[in-house]
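The data below hold one chain only, encoded as structure tokens and taken in the form predicted on its own.
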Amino acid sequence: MSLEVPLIAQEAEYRELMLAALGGDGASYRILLQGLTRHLRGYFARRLDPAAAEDAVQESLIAIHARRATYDPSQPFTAWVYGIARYKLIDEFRRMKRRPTVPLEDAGALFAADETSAALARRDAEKLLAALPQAKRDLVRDVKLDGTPIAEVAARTGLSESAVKVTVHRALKSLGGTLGKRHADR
């Protein structure tokens, strides 16, 4: 069992290194890169052959300084570099003319590495919750997100059923109102 923490985690950790690292912290970029090749090498690893492992940990590696300007402070630094990651593992199998293939007993830990996507969404989510009042975005929260059943709200709420129902269901529409105008503007 590895006891490595996953770089997700280390989100704020990493996004501070970097952002020193672009103003030009020489040292930051080094430790930054440190700590990535670590996360890069466990990566690969999963997928990838040891000598293959190794290259496309250089390969990320040099994807990551060259393109580092690309950098979005307002973005999660972690999805950044699963990205460039994944670009590397899909060229990496393209050059080996391969599919990737894993013992069926070891697919649960491939995909449950990654869960750059589900952050995001859940951040989205967030963000767009935040238009509603607090008691709507409590209830919609707990029915839609978090799926706790009607009854059990109602009960803790002191709602009737039929109200947090209509409740969620108005506070959708309204969040679907505001999403269709935000694509409208565009």
Contents of the next structure:
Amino acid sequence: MSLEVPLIAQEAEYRELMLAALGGDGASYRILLQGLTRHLRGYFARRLDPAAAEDAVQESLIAIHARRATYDPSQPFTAWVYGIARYKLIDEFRRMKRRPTVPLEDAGALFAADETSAALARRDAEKLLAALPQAKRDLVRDVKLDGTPIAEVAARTGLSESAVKVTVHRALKSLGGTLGKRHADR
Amino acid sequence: MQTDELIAALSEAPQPVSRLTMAGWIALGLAGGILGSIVLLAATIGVRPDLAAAMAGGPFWMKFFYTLALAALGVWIVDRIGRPGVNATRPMLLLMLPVIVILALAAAELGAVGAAEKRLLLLGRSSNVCALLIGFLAIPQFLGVFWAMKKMAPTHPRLAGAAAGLLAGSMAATIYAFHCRESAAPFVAVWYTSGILLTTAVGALLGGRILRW
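Would you generate the structure of this protein in the form predicted together with its partner chain, following the form predicted on its own above?
The complete assembly is shown below, putting the previous chain first.
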């Protein structure tokens, strides 16, 4: 199935948005790019692996933006977008052919442990924990990050097991609140 | 960068884009190329000494309009091929028209003379340099047209390069007519066309390398 089939149904709507965008209307442009992104994701997801697909989506969006003067309003808009997407797909295939591949015996080693993301997660968690008071922070780190058994933590701190659980639970809940607020701020 | 962030960045206060933007690039590229070719012509091989007299006669304009027609179609093709999703088949097919006309004129001239003169009509006095000089004069045209083409979005880089080479060669040949003293249609049909085919081929080679985006 090609991009054209679902995209062409919205030809009139997208063309209007494009004409507004070419006139400098940012709001229309944003709606257009968001709509096109959905079509582009579908198009590339069927043809590339997920990471390459999202790269190709972004490449296409940048190309649509940078080359928007090449859209002729007397021509179909969806054909123009499809032309760009197809070109970016071919470009991606060409790059894949040139890219050196990892020999099969090394592939296991490459994917055996995803240490980067674990380290990044740990770093993000530490950043969040900094928002907590010292005592709570230590409890959360011990229980949730290091995986120390509750009984052991309780024995070390002199708290009851249920007190440890409740403190950790409340601390995480308050962290959830901070995190939510930060997202809302952005 | 996240795709959402990218969209937000791109759609924040987009610059208005005129419908004439691409026409402007082509015009600017051609203007630069024409100026460059004229300077190159004046500085090297020069204008034919009998230009004023020649411009009063038909053969000069036969050459001039043959190559100018190819150049006009070249502009049309370049304008279409630089846009994704747009078909350039029609102007490419129309290229046959001026070629058919010049071949018909050439056939008529050749049919009217004997075997010895046929050779003269075909080879003239400059058949060995004509195509190469057109290629030489096309250098500034190449710079101008490829500059414009680089700003466009050709989805078939080699074909786009060929179109740019065709336009560059046709413009160069039009300017070459101010130097060239040949007046036979068979000569023009063979050697002017060869010069333009040469630049078209060079354009296709260059296009595959430099028209990627």
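In this text the structure is predicted, and so the values were computed from the model without any measurement. So that the term is clear: the rigid core is the largest set of C-alpha atoms that superpose within 1.5 Å between two forms. Positions refer to the first chain, counted from 1.
A displacement of less than 2 angstroms separates the C-alpha positions of residue 20 between these two forms, with the rigid core held in common.
A movement of the C-alpha atom of residue 41 falling short of 2 angstroms is seen between these two forms when the two forms are aligned on their rigid core.
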